[in-house]
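What follows is one chain in structure tokens, specifically the form predicted on its own.
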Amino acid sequence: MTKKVYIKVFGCQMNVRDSEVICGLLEKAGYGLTDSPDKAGIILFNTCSVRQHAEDRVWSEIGRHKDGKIIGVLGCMAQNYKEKIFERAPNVDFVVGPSDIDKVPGIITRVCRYKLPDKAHSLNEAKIWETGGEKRTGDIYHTGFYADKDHAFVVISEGCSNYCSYCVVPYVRGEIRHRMSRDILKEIEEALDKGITKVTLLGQNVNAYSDGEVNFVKLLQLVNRMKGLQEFSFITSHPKNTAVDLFKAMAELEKLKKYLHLPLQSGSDRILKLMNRGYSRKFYLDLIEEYRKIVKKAVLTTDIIVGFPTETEDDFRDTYDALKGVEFDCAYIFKYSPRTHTEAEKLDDDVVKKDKEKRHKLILELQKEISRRKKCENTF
């Protein structure tokens, strides 16, 4: 069983792709994969720190496994808490940050050695944490492992440099780093050779992509030309880096899905400024008007945070009215929770739980009504 690995993924599509990369590396190192924790000797949790709820789920899952299995915590929580994870969860054997995932097979080998019955080690010797990496090696994306045999996630950039005041991503994944366009295209070609026909390009802010003369729109054009590719999409866009040239490309490129996920977060200019989003309500609404004018039968989804520090009823009403006016096809709606290391953590979390829940319910009900009318079910 020590050669069988079970991995549970929390969070975004980036974590899904990271987990595929890890699975590919493990298979090459001779480890087997299983979809059952009961059949595994090694259990990995690839974690998310974006919301408190996501972290709470991870701690709960870790607590269920105290039967001698090797346990590793990977991803954003690993980077955020480092060796402090061992204090809260002594049954965890190793911790690996997002930029160090190439080391996972070797670390598991070391942990297995420490676990031998005739070996005695102190806590610090037996526990391993790797969270000092600044940049991934490019070859880890070429293991050839994809969970879906028809679809592939392809990372075009890592990290983020926006520093939205509520967001922990720049602190756990680092500043934005763009992969070379030729390496991205090579990875897509490898996926196509395996019979995959659909691709999603991933980045925390795909619109900011840059590789010499290849910007994001140029990259979309290059991907659209690839033989064997039937359909592709991208996620996630940031409003401040989104412009009409992207919408024109979306309208013109026949293989590109007419789908845009563009987080609004708040409809209040005052809150948007506190969030350090870099755009106004008017800028966002004007952008949406252009998008729908240029891209016919376009799908539009968004993210919303309610209960951000100092949010008043008037601020919330601005957000509510924005959703009502835009009529997003779907929305991901969250209650604000303070995140370690972020600027917003310094603000008093002064919107009481009762008000957060009331606002969340009101805006969720509004969006569900809109989504039902537009026949879209992915509203959270």
Given for the second form:
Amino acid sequence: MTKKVYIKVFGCQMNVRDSEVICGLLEKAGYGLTDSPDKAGIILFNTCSVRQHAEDRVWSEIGRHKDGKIIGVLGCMAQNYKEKIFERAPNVDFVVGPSDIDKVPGIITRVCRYKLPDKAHSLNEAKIWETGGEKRTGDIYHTGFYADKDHAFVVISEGCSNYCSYCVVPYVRGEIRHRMSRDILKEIEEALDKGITKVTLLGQNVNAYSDGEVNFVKLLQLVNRMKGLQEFSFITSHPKNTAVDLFKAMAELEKLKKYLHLPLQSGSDRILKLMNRGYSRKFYLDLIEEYRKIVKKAVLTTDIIVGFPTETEDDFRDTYDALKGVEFDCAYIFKYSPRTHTEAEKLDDDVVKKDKEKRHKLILELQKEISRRKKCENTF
Ligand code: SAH
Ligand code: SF4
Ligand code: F3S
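Switching from the form predicted on its own: structure of the form predicted in complex with S-adenosyl-L-homocysteine?
First the chain shown before, then all remaining chains and molecules of the complex.
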């Protein structure tokens, strides 16, 4: 059996970066990588649980591989379903959660041993799952593997402690953990030495960053100073942790892109409260007014959820009007999807499919027109 590994990634940039980390660890352990599932003996799915649709895509992809290859499910669905994955997808050999990715090469070695046809092994048919890890070891970020030779994603914090009522991320990624700034800077330095010139700092809530001594704005200042770096940016920001000091830093730091992704989620105060977002519509609108005042030629993008439980036509209008008034360069519009573990799951998902679809379409059309006018193509 060939030992080449193919990895398919679903979900957010965090998963894209985690896939690179896994590739780096696998290369170090002597495994070859391939872009083609046909040439691979081992297929890894790095998965996302954020909406039902994301999970459905993964289940159907897994179902397509019934040809005796070794199959591993990693990432947020692994953490969400743990060993239950084997019940729904018996062709899966192992399951590894986001905090256990350092164990992937060792697990593959074990599975390869029992799957070899000429060796009757006591582990035969055994399934392996590792989802109990709480913390990643810092060294996994230093393999030097970046898919893009010019650009690096650099994780600054893992997990999220915001518990927005609709969101599964805190349950599958755990509470927020901040990497030490010296470790982050070391990783960037190593990347720059390899010829990388652009960096994106990653976290589910980057503005909350603090390692005890260095906060987010200070971190931006330190990164801006790095020799060889041409440009950098960050995602994702949370409105409740965003303030004028960030905008001032964005205006001053010459290498920092004038780009802010600031999810609004809803324009209705009642829904924002039910979502546990921690800000009001007015707070958000005042914030971006400051942003546009302080940062010249500033780009602004957002995320919106339509059809949250109890959302009325009036609530929806508030969101629609907010988008119309703000004129985001781009907006990512999602239909509410109930998630296990979350607070909102306890509420009745009472906005009927037809209304969710109608609201989704209306906002998409509005935003398409705005994005076209503002020449932003990156919308869906
Ligand atoms: N930490 C980031 C990204 C979280 S996931 C943030 O706070 O913005 C990306 C987006 O998916 C969210 O901003 C939200 O708009 C959407 N999302 C999350 N959970 C969802 C759910 N249950 N149903 C529909 N959309 C959801
Ligand atoms: Fe989810 Fe909210 Fe955390 Fe974003 S900030 S990851 S939406 S809990
Ligand atoms: Fe999805 Fe996990 Fe990212 S649920 S959005 S891949 S943190």
